[in-house]
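The chain below stands alone, shown as structure tokens; this is the form predicted alone.
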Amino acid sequence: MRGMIDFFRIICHNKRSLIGLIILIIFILMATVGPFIFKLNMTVDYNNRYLSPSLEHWLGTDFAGRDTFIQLVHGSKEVLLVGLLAAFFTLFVGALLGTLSGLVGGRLDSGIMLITNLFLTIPSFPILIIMAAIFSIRDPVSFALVLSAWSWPGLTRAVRSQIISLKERDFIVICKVMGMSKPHIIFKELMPSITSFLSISFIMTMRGAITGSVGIMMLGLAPYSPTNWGQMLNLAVSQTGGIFNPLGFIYLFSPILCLALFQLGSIFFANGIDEALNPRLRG
């Protein structure tokens, strides 16, 4: 409890992190509480297509007369869930392989680094597009697995570097001299020192996964949800003529604005994570 209070106290003293936290909380509420407040109606109503913003329709309506704001709210749940799962899978694989590689060394380190470097030499986004086209994406879990399949190598290298640097520090050497067990050294000494790094990596990976998922959905390679922000962009371009139709501007730019705000909130929030979670920076 004391740790949570200290965490939020440090975040609140960092203006950028506080702004980022507020933006992220708004998006989390939008994704979790929003769908219960705003009921989605995807019935086509051509008599009310392209309506301007009003009290009834806060962001107007799309090419089929459906409420744009409510589609954004319901789409945020899927977008954030895919990003969250992809970041979790990436962090799990990257942290596990990076820790093993840095701590054990030897042939295991060489083998993991060989595979990691192989993945890093291949451009990720074209591969993601091919994988999304080959594999059947029908739910957020499968979508997250596809996104994380090419996201872990960079994190693995970064975690390995952190572990190699830390295991030569005095406090780790003292632990070894005192005969402390490896689980104690890993979970009580090494992990607290890289928690802030892993937290920042998690947020940045989630940010990247959300951008990737929206991009793949926009290309129409995983059209499992019509309210996903990427699918909204796809429909805006294909059904309203994109930037050539002024009546579809709000429907077109609303998902882009949401995506930009989420990215901004993530970057701002990550700004204070290191200070809040790194015990050695807090003294």
Given for the second form:
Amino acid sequence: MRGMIDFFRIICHNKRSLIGLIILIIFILMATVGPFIFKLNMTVDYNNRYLSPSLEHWLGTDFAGRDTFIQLVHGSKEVLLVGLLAAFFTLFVGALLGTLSGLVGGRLDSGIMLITNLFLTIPSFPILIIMAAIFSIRDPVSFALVLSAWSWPGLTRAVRSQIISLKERDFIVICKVMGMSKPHIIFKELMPSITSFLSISFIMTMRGAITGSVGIMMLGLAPYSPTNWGQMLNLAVSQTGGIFNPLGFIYLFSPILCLALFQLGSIFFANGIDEALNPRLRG
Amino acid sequence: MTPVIVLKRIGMAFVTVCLATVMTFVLLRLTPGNAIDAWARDYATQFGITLEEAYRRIAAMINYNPNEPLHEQFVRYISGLLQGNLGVSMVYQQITVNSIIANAMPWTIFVATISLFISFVIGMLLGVRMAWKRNSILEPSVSLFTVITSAIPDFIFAILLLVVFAYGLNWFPVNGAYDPFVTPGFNLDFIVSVLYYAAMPILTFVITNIGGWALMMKGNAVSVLGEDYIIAAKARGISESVIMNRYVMKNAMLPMITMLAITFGSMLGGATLIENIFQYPGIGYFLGEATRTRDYTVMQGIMLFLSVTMIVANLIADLVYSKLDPRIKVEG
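Same protein, different condition: the form predicted alone was shown, now please give the form predicted in complex with the partner chain.
Once more the chain from above appears, this time first in line as the rest of the complex follows.
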């Protein structure tokens, strides 16, 4: 508990990370509570298309007379869920393989590294769109699995190098000499030392997964959610002329602004975590 | 780098290429069988042949027959590849995957090369100056720029440029690679037109890449500035500009040269979204088209091609790096 309070005190101390935290909290509220407050209605109403912002429609309406703001809110649930799941899967596989590879070494290490390098040298975005097409993505879980299939290798490599440098440090060597058990060394000594690194990786992976998912949606390759920001962009660009029709600008720019703000929030917050959990950076 | 290590690296790259080949084969195997079934039925009615014969002909065209046993499929696939044959498009059945790649690749390489060159040079100059004058306005402005450009994904920049410069101001064309009314060839009109049509894709890459190069260069330059030979040069009264441009720039640049090859490789694959937004007929545009139309042979061919390019780019980066910078230790 004390640790948590300290953590938040340091976050709040740093202006950047506080801004990041606030942005992230707003998005999390938007994605969790938002859909319950604002009911989505996707019926086409051509009499009310391209309305300007008003009390009834906070961000106006789109090309088919549907409320832009409510679409944005429902889209955020979709986008954040995919990012969160992808980050979980990535972290799990990356941390597991990286730790194994770093600790055990030898044949296992070379094997894992061979596969990791293979995944690293295969261009990720092209294969993502191909996998999106082959597996016909229809739900957030499969989307997240496809996204994480190409984001674990980077993390595996990073965790491995952290573990390798840590296991030669004095305190680990002492633990070994004192005959402490392997699980104790792994979970009580090594893991806490890379928590900071892992939580930053988590946020950055989530950030990357969100960009990737929105990109795939924007290309129209996983059209299962009409309110996903990427799908909104796709419709704004391809269907409605939102790109040259000033009336459609709000519909085009609101997902763009949300995406950029979310990314900015993640970057700022990750900066703060680094400082909060890594005592060497404090000064 | 001893010859043994060079050979080892080449061997590793070869193994990776083999694994990538197996992977694209697996992707092809995951293709829903009905795509090929439907094709075979069409083909059979069109040419008035039996379904079996149609399968046989299609298998010859795309190096793949889902009805054969697995090992025969694999042998057929590999022997096709060894002859440099990636098969024909499943949607436009007269067009080979090889010719699609050959037509698309120059455009992608053209845009990637120019934007890499521009962003690298500007980033390098900015980085050195940031390291040299630590308290100027340059440092915070470049940092701010980098934060913004890394927060906004490149395809968003592409959309913004399209909205502002193509549709809003009408300064640049909306899509295509050159004016359809000029004759392609080595003439001034064509070259100007190509540059004009490529301007916005190039600008997108440059905007999103400059910040990274600048910060990387700054980091390197700061550590070079602390070296003894810089202090010695200052003591010898060598002018600031010579120290900055000759000593610092050269040495800080070294570690970045290898990044050039890797970035180039990843740009070829990363161009998919941007080329689709500008409808620029490069490799990424055709990959997007093939994916939308479920043209599995084209998808798989482009994928394999891009993977091999990346692997080769990484190999070159690896080999070049140790040649350039004798200080680095090479792990076997």
